[in-house]
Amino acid sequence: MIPPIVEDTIVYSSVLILLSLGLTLTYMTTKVPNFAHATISIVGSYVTLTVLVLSLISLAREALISQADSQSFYRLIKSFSFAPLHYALFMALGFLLGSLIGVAQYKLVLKPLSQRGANVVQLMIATIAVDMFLLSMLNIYADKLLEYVVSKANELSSIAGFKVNLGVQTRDFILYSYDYSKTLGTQRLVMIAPVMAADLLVALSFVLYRTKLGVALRASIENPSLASTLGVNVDKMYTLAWALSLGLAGLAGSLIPLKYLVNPSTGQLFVLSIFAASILGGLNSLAGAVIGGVLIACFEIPVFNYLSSHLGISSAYRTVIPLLAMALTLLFIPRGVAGLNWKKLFSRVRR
């Protein structure tokens, strides 16, 4: 059986890899740190919750039509868990919705501002405005989804003849029990998260380095003027990059509520770790985003757990770790781990 701290590290590092890959990709295209990135991932979390709500309502209706009594009804609701189709559905929808928001953010906000001569600071402030807008929309959606759940529960109660409670919250919710497998003795997420992170990294690397589309995208990132001269539609490439990056954010966010407590503002808790992973790995390197995600996850979970248990440090100080990581990286290795000259370092060590 895998120790809980190892499970936490595997899941957290996988989620951070997906999120930091997306943040790095957007930075590489527009050189703007996207402060809405983490909140967009929480949109994916609400996609997962919505899939759960609709599935529970459908299950409850079928059970009541078959005239289940209250005990068997609640036993059925309590035993519900996500099927493979559910995972495919909420991950795909999370990716799709994240991509649509990414395209909208680039096309409707960043591109028009850039064309009007906005500098990096102004564009960065614009991403904060987008973040605030999305946070407001998530709060509204959480309230509306709760209203929908209550109305459907009342409707089902009239059919059942007893009070129906689906046990769903739209704020401060965690979907751990729906992901737990008694057969495996652990969460399915422990296997799904690293596999998704590895598969998407391989797929992204293949697209970037083995296809004409990837060549055009990399050319647009590295030298947009030259790429445009050679006939590459740079604007389309940037749109694709934003769609991919925020699609990854939405997909990662769809996995978050399976392990962590989520509310509309949860993205504010993740944003420090995401930026720390991208900066530590190197904001101009996708491989660096992977390294940064793993390192930050290891520092935040096993290392901090060791310090907490031996030195009595409160868990409230965990946020200091990504802050320190960013500060030290910017001071001593501003290009990140991926920007280091490893051959030179190894040659010095050998001497």
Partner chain sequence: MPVEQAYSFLLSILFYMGIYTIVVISLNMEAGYMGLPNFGKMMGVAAGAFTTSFFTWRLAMYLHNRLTGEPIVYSDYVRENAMIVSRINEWLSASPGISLFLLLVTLIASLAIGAVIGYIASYPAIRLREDYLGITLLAMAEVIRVIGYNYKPIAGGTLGMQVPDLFRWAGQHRFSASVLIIVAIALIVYLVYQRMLSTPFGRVLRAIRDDEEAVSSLGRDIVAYRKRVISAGTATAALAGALYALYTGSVIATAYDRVTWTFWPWVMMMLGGAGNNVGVLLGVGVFVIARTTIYTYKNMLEAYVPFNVVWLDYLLLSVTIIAILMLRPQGILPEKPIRTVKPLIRQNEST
Contents of the next structure:
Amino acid sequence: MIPPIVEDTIVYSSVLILLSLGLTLTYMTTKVPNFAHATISIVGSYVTLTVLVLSLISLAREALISQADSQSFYRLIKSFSFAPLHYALFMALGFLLGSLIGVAQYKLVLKPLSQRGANVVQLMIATIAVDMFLLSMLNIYADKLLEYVVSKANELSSIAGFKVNLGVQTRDFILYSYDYSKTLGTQRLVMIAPVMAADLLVALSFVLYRTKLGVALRASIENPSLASTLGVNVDKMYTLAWALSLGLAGLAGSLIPLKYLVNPSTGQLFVLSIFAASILGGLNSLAGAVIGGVLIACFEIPVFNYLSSHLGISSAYRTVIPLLAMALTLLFIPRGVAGLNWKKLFSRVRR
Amino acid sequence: MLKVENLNAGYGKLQVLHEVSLFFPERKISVVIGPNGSGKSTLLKTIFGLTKIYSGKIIFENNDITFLPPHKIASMGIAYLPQTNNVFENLTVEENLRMAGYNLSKEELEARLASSLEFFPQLKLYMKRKARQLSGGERQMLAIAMSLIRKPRLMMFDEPTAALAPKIAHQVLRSIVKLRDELGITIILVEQNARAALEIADKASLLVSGRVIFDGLPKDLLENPELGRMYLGVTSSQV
Amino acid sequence: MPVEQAYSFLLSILFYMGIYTIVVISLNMEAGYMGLPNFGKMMGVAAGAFTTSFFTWRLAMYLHNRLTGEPIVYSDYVRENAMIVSRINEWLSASPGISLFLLLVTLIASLAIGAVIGYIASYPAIRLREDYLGITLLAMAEVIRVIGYNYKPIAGGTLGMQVPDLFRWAGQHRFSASVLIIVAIALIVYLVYQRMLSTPFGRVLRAIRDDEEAVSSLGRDIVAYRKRVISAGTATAALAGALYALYTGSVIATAYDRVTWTFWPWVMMMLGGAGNNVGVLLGVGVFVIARTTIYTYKNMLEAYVPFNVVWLDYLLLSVTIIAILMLRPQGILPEKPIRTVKPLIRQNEST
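Which structure goes with the form predicted in complex with the partner chain, now that we have seen the form predicted alone?
What follows is the whole complex; the chain from before opens it.
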């Protein structure tokens, strides 16, 4: 039996790795920190919620067609649990939707603006605008989805002859119970999140270091003007990077509501943890982003847990931890863990 | 081979080149020298489509390339080696060379990779090394090898020996001569290191403040008492 | 619209114009003049409000107890907050002199606290590139808010806190008098900034924005300028925060959010024209009127908007930012007169 705090750390660091990896990759291409990154991942969370809503409605309809009574109906609804197909579906859709939004953000906002000569500050405020836009869209969607759930429930009630309640919220929702596995004795997410993160890491490094496309992408990031004189379509490479990065964000986001409370503005705070992870990793290194993700997760969960139980710090201050880590990184190792000269560090320790 | 006629060009509102007319003959090394800020580098960038051209013409093998974008110019057989940032430092030597043949078919790339390495055999030793771990001279060689993969007929070098030790600089200039003699490539060489460059040159031009002051044989330039004292003396002591 | 309603509508517009002028004029110095991406502008406003909620009642109560000889007895300030403040208010309503003295002290304290917080918050990234500084300031603003929300003695935590009413002496003209004072202070701030930025100081800031290296090669210490500007800017915003708290009569940490106090000020500055102080007034005017109108006619708008009108605010914000950046990045009133005659040169189409 794995202790809950270990489970929490495993899941959280897996999600954080996927997110900070993408943030770092987009930063390396366009050199602008994307403030909309976390909100795009929350779009993935709403994909999962939508998959759940649609599955519950079709399950309820089937149950009512077979003339279930109120008691057996609710037993059925309560026992609903995601099947492998559901996981595949919401992760794939989360990836797809995330990468679509990422490409749109790059093609429709950032690229036209940098062609018009916008500076870094203007590009940053543009990503904030994208964040606000998506935030309002998510809020509107949450309202509409709730209206849809209520109207469907009413429709089903009239068929059933009793009050049907699907037990779904579109704000402050957590889908823990649909992910619980009796055979595992815990959530499936505890297995899925680290396996997905590891697989995607391997896949991403394979693409970047073993394929022609990946080498061209790395070349375009390092020296776009040289790459374009060699016949590489740099714009296409950057589009690919944005698609991949925000696809990973959407996928990670589709897993978040299985363990954490989600509402449209969840990204507003979460983005700070992602930035902290990327900055701790050096903002210019994918390996650094992975290390940063794990470290921030460890600071936020086991380390903070120790602090709050032994020093009596309220758990509400958890938000401050990644920001503190970020500030300390900038003060003492501004180029992050990836910028450290490890050889020199080790030789100093040996002496 | 390459002809530049009454070229006026620069960056935005800042005009650098004024009425520049020059001819670069085939299979020859043409050296362009001049003091700092005289517009030598701008001339190469302009030929490669990287600056703003106000008026004038650039003709390459009877084709007007004046307003073509860089990647089109590159595909016509012109290679441009900037002074710095001419290799991908975070890529290995092999990845760099493969990037240079990005649009080639696999078989063709392998063939050209082999012939390019034939020209710089020492690079074979470093294939898996990152380019940033190479010395300055090795980097220049990698950059030249990368251009060779694209089988250029004209190569333009922007101060390839700047910041190199004299012995290494000499090696680089020797390989440029080899490019002309063995592969028949036309060379345009922009240099601060004027005397060393003029020794290997077939033709020499002197640019001052974006205007052509001298255009002729290297030995005439070296022997011209006034220009030699004013520009060669000054430039070589600055290096 | 009845006269009374029209008057309160007008008062509300004047109030917000005063508050936002103070915030945006200081943001304009930081971002418009110096190119400093202060995405943590709300930090200053929150600092002023928290100074007011933490400090003003203590001083007021001390004076009350000393001057009246009837000490206010309480056991828990947070819980008995309403009672204590109403006792203080009763006393203050008859003492305009003491009220104005308290106002002055509160404003001075806010300025001081704002300057210190601005200095500390920017310190980790003050030597780094703009993007790091922007992320850090955004994150630090969040820290201030998290602390204000969770540490009850500052602003009462989740319940918020009442603050003494320093305008009660004006009786039925309380709102008119307070708006008058706020507008007067905003005018003074505006003139001080206009004056300060038209000296060589303002030119140095612009020079730093346009070419950092050239300025530092001339021997100007850019980091020192950044520190000075961010401290002064945050202190000024704290003034607005204190006035806002005193006008509304209460402080709750959730009211100090990024959208209201960081992003809207940015849009106002960008619309008017970054680096142009008259533009600031224009931007503030346009958006305060637009937002107040939307807020006032919320119910009427609901019939035309197919979603909850609350999200219209976010949509308006994001769409305006993108539109300004795309169509007129220099704003309506650009910093310098633009050249009307294009230089007669042939453009190289290919580059």
